[in-house]
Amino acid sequence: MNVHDVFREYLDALVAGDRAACQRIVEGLLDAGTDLKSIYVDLFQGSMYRIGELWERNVISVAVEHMATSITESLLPLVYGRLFGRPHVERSALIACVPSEFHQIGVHIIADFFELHGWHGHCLGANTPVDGLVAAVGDMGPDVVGLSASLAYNLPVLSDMLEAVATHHPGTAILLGGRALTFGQGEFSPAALEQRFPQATYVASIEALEAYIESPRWRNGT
């Protein structure tokens, strides 16, 4: 049993709002020993991409999109028994959405991917205030702070949050992600933000995130 065998069934159940059916599928994959990365990327992320596409084409309503999001968020803890029982290194990442950003499944998945790679991944969730993030970085001392923005009009807010973290915690590495950066232009393009904030790195995909985590910078303990 693998994700591709059950993806259509899972997506149909997600659209129908059948949380119990979705849960049975996830539990079946876990019982079968399915790779956790595949569950995150191919099932959770893949299905939410399809949900987004269906909403953009007016095939489903915004209410169905919100319901699918809620179901997906409720299913993530099913994986945690296998995820948090893995050996960990003494590195941590703190992941957050920028203020006025409420699309938080992505930041949960990113935090969990750090866990998959043996880090401690902490997620502050949606609509994180700038001063709250700055304080949390000071209290927790993460190696990496990850910031996500899905909506293009939040890019100036992302820039402000970058400025705050860079000013108050200049030694902390920063990751940038989210769909909004795909459309960022001028001063809010990924390249411009990386140039302005040398401690920041843009990751456009899960593969880029994994390459970052596994880079010599972190493997060599520097």
Contents of the next structure:
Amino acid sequence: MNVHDVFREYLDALVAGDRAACQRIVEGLLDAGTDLKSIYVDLFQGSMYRIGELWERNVISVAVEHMATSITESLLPLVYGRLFGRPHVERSALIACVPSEFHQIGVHIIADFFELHGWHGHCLGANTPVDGLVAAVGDMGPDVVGLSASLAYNLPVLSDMLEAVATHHPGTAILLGGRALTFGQGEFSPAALEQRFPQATYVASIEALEAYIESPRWRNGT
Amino acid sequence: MGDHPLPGDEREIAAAVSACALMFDGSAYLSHRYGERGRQFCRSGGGFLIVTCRHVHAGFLEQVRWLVGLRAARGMPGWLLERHLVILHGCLRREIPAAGTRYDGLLTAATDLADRRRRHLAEDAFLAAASRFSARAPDCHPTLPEAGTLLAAALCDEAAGNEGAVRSLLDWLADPRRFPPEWIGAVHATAGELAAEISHECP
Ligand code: B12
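Condition change, the form predicted alone to the form predicted together with its partner chain:
Let's see the whole complex now, leading with the same chain.
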């Protein structure tokens, strides 16, 4: 059984607000040993993107969109049984949404994805204050900090947060992600941000994140 | 989905509020159909436009085009956003005379939307749509002078790929509980006539 086979059924259940049916589908996929990456990207992310399109086209109401979000958030922990039992390396990542960014499912998934690759993945969730993040990086000392922005108008705060983390923690690697960056142009384009802050790397996809985690830099422990 | 961001500057908020007052006071359609809640959405939409224009620069047009789709699917054709952008720019200039070119992105976006609309219907035909409709429905609802223009605008939006633009306008404009049969007949006849003139090609 793969995600493709159950996607339609899952999306219909999500739109209908049928949490039990959604849960059954996810459990079925887990029991069948489905690749976790596919559950995250093709099922959770794919269905939430569809929910966004349906809302945009006024096919579903804002209430249905909220319900789908809360169902998705409640299902993420189902995967944990297969995540946390894995052997871990002593590496950690701290992922956060920039201030005034409330789209937090992506950052939870990214933190989980680090777990999947044997790292400790910590997530601070939505709307993280700049000072709070800078302090948390100091306290927790992660190898990597991940910043997320979904809305284009949050690109300036992403840039401010990046500057604060880079200034206070010049030795920490910083990853940038989220759909806002696909709109970034000029000073907020991923390339311009990477150039201004050489410790920052824009990660455009899960595949790029996998390649980053598996890169010699982290495998060889430099 | 939550609220759009508020601009940080009080004068920008004042401009967003007065732009919506002008939009709603100048449009019987907007005030009849969307009422007080619509005014609130209009204000938060104005906030979104100001913040995005001020901060996102080059990516602003893409955001405005997204907003066209979102609103068109809710019965607000892109032409209303064109007007909103121009009015908002005027209100900002009045509130913040020293702003210089800071908000000119709003006008650029309005021009972009108008250009896109004209790809599907020539400007003279678009401008004539209002009188075309009132010629068919002379005595009913003189309070909705923009009905023909809205039809033309929704047809352009639909031709540009914004699914549901016409249906969501007709849900209200051709609602038998709201309008007499002659009005509804005029709506459908005008829409049919205009649809025949719409170009679906994307140059
Ligand atoms: C759910 C949702 C909400 C929820 C979020 C709740 C929550 N708990 O997260 C709520 C209701 C709060 C919300 C609010 C709004 N939303 Co909303 N929302 C969505 C929706 C439908 C799904 C988001 C989601 O969970 N996606 C699934 C996750 C897994 O995907 P992701 O976030 O892209 O993350 C992946 C990658 O981007 C990447 N990634 C993300 N972050 C990072 C970070 C790092 C370091 C790395 C490496 C990778 C990475 O990896 C992730 C996993 O693959 C999207 C649609 C969409 N296309 O995303 C709209 C969407 C993003 N929202 C939108 C809008 C407009 C809004 C509002 C402005 C609406 C309004 N008028 O009030 C507000 C703004 C609130 C705010 N200030 O943040 C628009 C944005 C359009 C635009 N112009 O940019 C969208 C696209 C809907 C649409 N189709 O129009 N929303």
